[in-house]
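One chain comes next, on its own, written as structure tokens: the form predicted on its own.
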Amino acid sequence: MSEAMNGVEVKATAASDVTGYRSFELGGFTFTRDEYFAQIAWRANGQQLSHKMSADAFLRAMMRDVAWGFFYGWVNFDPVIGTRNRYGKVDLYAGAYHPAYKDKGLDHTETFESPQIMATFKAILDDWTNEGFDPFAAPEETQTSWAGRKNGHNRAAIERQRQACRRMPGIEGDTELRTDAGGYAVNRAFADVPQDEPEVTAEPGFEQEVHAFNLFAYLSRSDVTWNPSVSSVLERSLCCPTTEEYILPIKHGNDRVEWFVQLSDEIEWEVEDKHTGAPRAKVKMRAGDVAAMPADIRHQGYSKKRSMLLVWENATPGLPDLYESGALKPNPVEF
């Protein structure tokens, strides 16, 4: 049967009498889940193929894909399943960047209009996320009710809006600062972070031009993990700070260089070749470290304690094409 999600048709079956979950179709892909696993199926080379993921890992990955608007480049749910943002359209692939599937012709890729795949992914999240489970939260902060039969929903969690300013939080008309008044409590891991704000005295007439805020206090009140806010915008330069705990639920494949500044604590990164997944490097970043993730890699982070990371993005239009064509080298510096 078909239904509408945000005005876009979504193909879904009736809820299973056994598990209570619905199944979904998107092009040649089908998505089903049971008490523990999400299963993605497709046909390739005359064969019916399927791939399983633990349902919680699948939901955490899909949550980021939806919240980021498919982000830039590749969002690998795991080594087999993922999406590639083509900015207006999105590739959904299975095995396309996994050598064992690719070499045997068992991979499958389809390209969808962004609203179509977004509506389907949102419908899956809505149906498969049980009451009490927050796919945006660290494991310690959410219940384990992702498992088992269908049990309610948690729309408040999956419908969070990513904070994205046009200039800087706190300037009139832009993103509000995270405060007690806004309902954002200081996270348990950042109880020692000072909450005082800088005092700014601007010349009359420049009150909306001169501004500062306490970035550490802002981040200490983040109620999500691995979800960058956009906290300052200068032409095509975006500063996107975030708090990280446990595991980045996806392996992010870059289509441009991505700069990291470790603001607190520690993150370990596993870096792989973007197309094959072959290991490239392991990077341990401590507070004060700066690293550039090249345009030809995928990466996944591990943070044993909630940490603060500043991600700098270059949002120049056409940048992915310059890297893919070889007009720009994938690494920003040669030593």
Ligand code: PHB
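Superpose the two forms; the largest set of C-alphas matching within 1.5 Å is the rigid core. Positions refer to the first chain, counted from 1. Owing to the predicted nature of the structure, the values given are computational and were not obtained by experimental measurement. Compared with the form predicted together with the ligand:
Once the rigid core is overlaid between these two forms, Gly73 does not reach a Cα shift of 2 Å, moving by less than that.
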Given for the second form:
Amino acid sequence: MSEAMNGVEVKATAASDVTGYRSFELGGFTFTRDEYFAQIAWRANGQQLSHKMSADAFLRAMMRDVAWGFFYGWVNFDPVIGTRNRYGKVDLYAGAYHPAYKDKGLDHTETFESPQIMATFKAILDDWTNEGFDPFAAPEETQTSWAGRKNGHNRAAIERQRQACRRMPGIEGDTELRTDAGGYAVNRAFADVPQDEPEVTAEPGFEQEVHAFNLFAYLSRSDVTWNPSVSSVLERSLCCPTTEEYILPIKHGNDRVEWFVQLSDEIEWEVEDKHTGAPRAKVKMRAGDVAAMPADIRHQGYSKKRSMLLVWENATPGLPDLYESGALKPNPVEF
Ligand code: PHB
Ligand code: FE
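Counterpart to the form predicted on its own, namely the form predicted together with the ligand:
The next block holds the full complex; its first chain is the one shown before.
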């Protein structure tokens, strides 16, 4: 059976009589879920292979891939499954960056047009996310309704649009984003964050040009976790602050250097080799710490209390090729 999602055909079965969930096909991959697990299957080396993930971890990861448009570089759902953004096309792989699969030829990669894989991922997310489960929320803030048989939807959560400022928050023309007026309450973890705004006295006539705002107050009202929002754009320099609690649901494989500024509390990062997953470093970042994450790693963050992180991205076109060809070193500083 096939259906259209955003005008693109998606291959899906009818809902299972037992679990209520549908199964999906994308190229040679099949996706099925049951009460607890998502399973992805593929063929390689004349064998049928499959891999399971807890459905909540799978949905949290897939939510990021969809919301971020496949992000920069690699989005590993776990050590086996993931996507690589080729900017216009997307690789979906199983085992391709896991030495045990790769060395035995049991890995499989297929490249899809971005709209095709996006439509399929959105259809999976839509069908597999039950009422009450928000894949963007911290575990303490969402229900365990991800488990069990199919029960309704949570479209409001999965179709949430990433907030992009049109102008600096608080200046006319932007937004009541993340204010009481915008309907965003201060998160329980940030009850102590002062909400006062800086006093700005602009020359008459420049009131719409000169402005400042309290980024901590703004972030204290973020209702999602591990979802950087683009809060300033200066040419190719993107400041993407975010609030983090529990585990980054993906292992991001960088295709460029990215900088982290820990704005509050603590995050522990596990840093691994991008291609093999071999451990490379553990980095504990405390408030005020700054790190450059190299272009040849994958990483996953752990935040025991909701914390604030500034992710600083370089959106210069062509960067992935410069790193891949060795024209640029993977780390920005030599010590
Ligand atoms: C990253 O992979 O670099 C990343 C992604 C999402 C976040 C923070 C960091 O919330
Ligand atoms: Fe990253």
